[in-house]
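One chain follows as structure tokens, the form predicted alone.
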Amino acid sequence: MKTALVLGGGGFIGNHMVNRLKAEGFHVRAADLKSPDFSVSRADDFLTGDLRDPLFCRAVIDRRFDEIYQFAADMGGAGFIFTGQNDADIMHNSAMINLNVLEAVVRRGGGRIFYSSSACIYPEHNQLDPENPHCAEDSAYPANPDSEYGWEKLFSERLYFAFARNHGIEARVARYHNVFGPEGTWQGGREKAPAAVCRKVALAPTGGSVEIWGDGHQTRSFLIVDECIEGTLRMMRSDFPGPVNIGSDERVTINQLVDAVAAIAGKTIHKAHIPGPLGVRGRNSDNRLIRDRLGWAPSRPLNWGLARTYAWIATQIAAA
């Protein structure tokens, strides 16, 4: 039986990874601060813990795994990213994971394993035209990042393309595109955009109002947690090391994503268009590379799985 370790195992994508990896017939080892938050893990271990403690990591890590999924990460959506206030926290306890974690793996004979980065990594002066943003995998150069947050994930991918390059490790990097779907954070400051939407809708009266961080104006791509699992199983086990996009290119703006969602729901919804943290005004998944290296892209529409997510928050609402 293959043996496959989920860090990070308690999260979003990470217990979504778990629930794939289970389907598939690993053997699964979670680790995280907590358990999932809305359903039971499936892993057949979970170890609850820091990472950001070498010796718990050391224990996590004690042996060597066919597949190593790297989740971990103190992150969240625009309201605790772009503010400001957490950026000590986000720079240090994620790049504290990364070191500990390297460390660990490599202590243990080496082996593959998956680190998830993210589309914030892009420079913030290619992001300024929201109808026409430039993300391509190669445009990270000159580096200029609009938060702490991506400067942390762009000093991590050239962290384990460096242990990749002088201890033998074999690192696959991607950069994740807003990845968004049920069972993820829907409230308390560090819930995504999709996630903020479908909530502030479900709550809403037909005819009333919900409130938008800026003008609406600002465009983003949304990709359902479905084919972020589906792409990262795809990238780990490919000869391609990255780093590549993985996110959806049906490029939205705030506005239509608010439209969608309301429709969903069915109900008039108006939009209150109030100041908040922003981040660039453009940005959407560049899928030329990863269509060239794996022969595959999402394809999934937006509104499928926006019908899904809303579905799975209203229930929450409800048994609230």
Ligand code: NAD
The other form holds:
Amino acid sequence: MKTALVLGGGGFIGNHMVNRLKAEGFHVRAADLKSPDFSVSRADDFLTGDLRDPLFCRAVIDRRFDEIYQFAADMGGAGFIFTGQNDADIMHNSAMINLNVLEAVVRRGGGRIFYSSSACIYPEHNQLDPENPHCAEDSAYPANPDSEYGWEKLFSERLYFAFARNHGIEARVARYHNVFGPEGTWQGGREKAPAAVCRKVALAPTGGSVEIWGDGHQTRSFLIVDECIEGTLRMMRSDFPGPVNIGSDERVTINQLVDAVAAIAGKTIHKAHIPGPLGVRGRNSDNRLIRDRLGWAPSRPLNWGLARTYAWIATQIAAA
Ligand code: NAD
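Now show the form predicted together with the named molecule, given that the preceding structure was the form predicted alone.
So here's everything in the complex, that chain up top.
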């Protein structure tokens, strides 16, 4: 039986990955500070602990696995990343995790490891025009991410490739663009825009209004988690190390996102624009490289993912 390790397996994407790997017949070990928030983990073996602790890391990585997925990071949506208040934790905690993980992987003889980087590594100056953001993989340098979260991701990308170069591990690096879906954080301050908008619309009466940070003209694309998992597996099992974008190229404004969710909910919703942390003005996944190297790119429409996510969040609210 093939073995897989999912670090951050109690988180949103990690838990979806555990489910997929179990469905494929893998023996799966997961490790995280916490269990999944909304379901029971299907991992054969779930180790709870802190990957900033090198000894815990070595205990988790106690053998060579066929596939290792590294999702553990101190992260959240704009309300967590862009305020400046969490910068030291974001940089310190995630860098510690990646340093420890790589040390332990080398200690156990190497192997193939996937690292989840982010679109937040792209230079701010290429994302000032909401209609024309530039996020091709080779535009990452000269580097100028707009957050410390992005700088840590860029450092860790380089760390994985340096370990590949010097210690013979097989690194795979993808840059995720705004992943969302059922079982994603939807309240509490770390939620991302699609979940926050779904929650606000679900709680609003028809004819009511929802608050939007900024003027709502900033653009983004949003990838449903199923496509994220599919792309990750395809990349992991290819001979292409990346870095490569895994994201949707269906660019929408935040105002359009609200309108789409309101339509799914069957409600008339007004938008109240208020000051808030924003991030870059425009961002969209450039999928030319992934199409070229893997012969695949995410293709499900945004509405497909929003409908499923809205239904799941509405159920959570009803059950609360
Ligand atoms: P998440 O917050 O749901 O999952 C991260 C998990 O890491 C959490 O369960 C958390 O408990 C765990 N973790 C944090 N610190 C830890 C520690 N010290 N020891 C052990 N576990 C620890 O986030 P997610 O949305 O599932 O994202 C997974 C990965 O993908 C992250 O690395 C993130 O930076 C990256 N990413 C996500 C997105 C997105 O839109 N979701 C976009 C770009 C990149």
